[in-house]
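In the block that follows, a single chain appears as structure tokens, in the form predicted together with the DNA.
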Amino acid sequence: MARVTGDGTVGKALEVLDQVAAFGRPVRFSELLDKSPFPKPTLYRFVQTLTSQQMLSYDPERQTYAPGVRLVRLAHAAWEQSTLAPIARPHVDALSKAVGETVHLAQLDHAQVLYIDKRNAGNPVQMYSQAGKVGPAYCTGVGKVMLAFCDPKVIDSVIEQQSFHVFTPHTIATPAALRDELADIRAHGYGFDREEHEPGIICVAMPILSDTGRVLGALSVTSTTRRTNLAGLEAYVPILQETANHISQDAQNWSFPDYETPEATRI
């Protein structure tokens, strides 16, 4: 009797929620059933419950389910309280203004890169990545620099579980190559994305480390091969370093004001 799900009923319901989100589009009950380990009535009741709880939304027209708006509300709270974003915001603003290129702020969530903030360059290069979006760690600048400074055990387990997918001719495709790259990043203190995820897209990334060396997140400046090159991006290393330091300091000094009873907006 292998425990696949864990955490009882609530865990299972959340698994269903993840399933729906993973589809990336409104999904029918039967489609969900195909991919679900649960029997029909069980899954049915989960979807009912989640819908009634606004965690899913139901389109009666097309008979489809999608992640619900309650999540957006909750996520706002999460974003403000459990991410670096609010602390980093002024620093990211300043960085963005100084470099005039797209800037990303990311954190590591499990083995994945979670983008938690972004500033578009003046002319918006629309591409993959927005706050809340996740991506693989091994082929993004921010992912690699965060991984590089993780605990060796974490690195091992991430690499072990990672299925390497080749996005471009430059994608790092083997555990060995990734380990080399990580060593390289540790040696320099920062890293690059050399068109490893999208052709023509390059970036320079800097980890945000606590005083004890723990990885808090990462920053990156992204551009295109048409506008600049790796050497050009490397010029941003000092300001990135400085910004990362500022964020790290603020993060460690920061704590929520202990007293205040906020004027609630809840009804």
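Structure of the form predicted alone, given the form predicted together with the DNA:
One chain, no partners, no other molecules: that is all that follows.
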């Protein structure tokens, strides 16, 4: 069942939007009701209002709801104005062409990782990460390298919100192990995903930092254990660092949303 926010009507309406989006497909009202914390009349009122405002779209033939065109426009505006993606695009393109592997660009979204851009390898591999998806911070390369360079109070808060669900035999499963990993990342300046989120998927990741050391985002080069190994990916550290520096310089005049102490649901 979805959680109920304390943010009044607007917060509740946003919860309904989140719920619709979480299905990943058009959804019937009865399916929403099964997972909703709201009584049927309340949920119906929210759904009708969101539909009339074009935040949801309704298919009368299938009797299903999906994210609406107005929401798509807002999402595009957010991508253009509130993420590194437009600034980083030419650098991500160049990096992808140079390494021939999958490249990810990500930012922290409270206690989670938000993938904001992705370039597939010439021979792409199916994996979880896609632009627009969120993932856990404790077992992804981009998540760990961003977290490692955050303010200690932010690190404490984010760690408190991690579920430490064990996805693979290599997943970091405790706060203490994560803190050790973050210390190692700070010492070296980059980090790895050692099949921690998905079996067979590995990456090397680099934080994107401002001149003052503020975390702007992260880059990763991702591959599979069938193609290469961690030592092979580590060879990309110099070009990753160079790319991160270029993005950082281009972002100096960008009004990046401040990262506040997160209060998100556990992931």
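Residue numbers count along the first chain shown, from 1. So that the term is clear: the rigid core is the largest set of C-alpha atoms that superpose within 1.5 Å between two forms. Since the structure is predicted, the reported quantities are computational estimates derived from the model, not experimental observations.
Annotation for E198: C-alpha shift under 2 angstroms between the two forms, rigid core superposed. Once the rigid core is overlaid between the two forms, D59 counts among the residues whose Cα shifts by 2 Å or more. Once the rigid core is overlaid between the two forms, P238 does not reach a Cα shift of 2 Å, moving by less than that.
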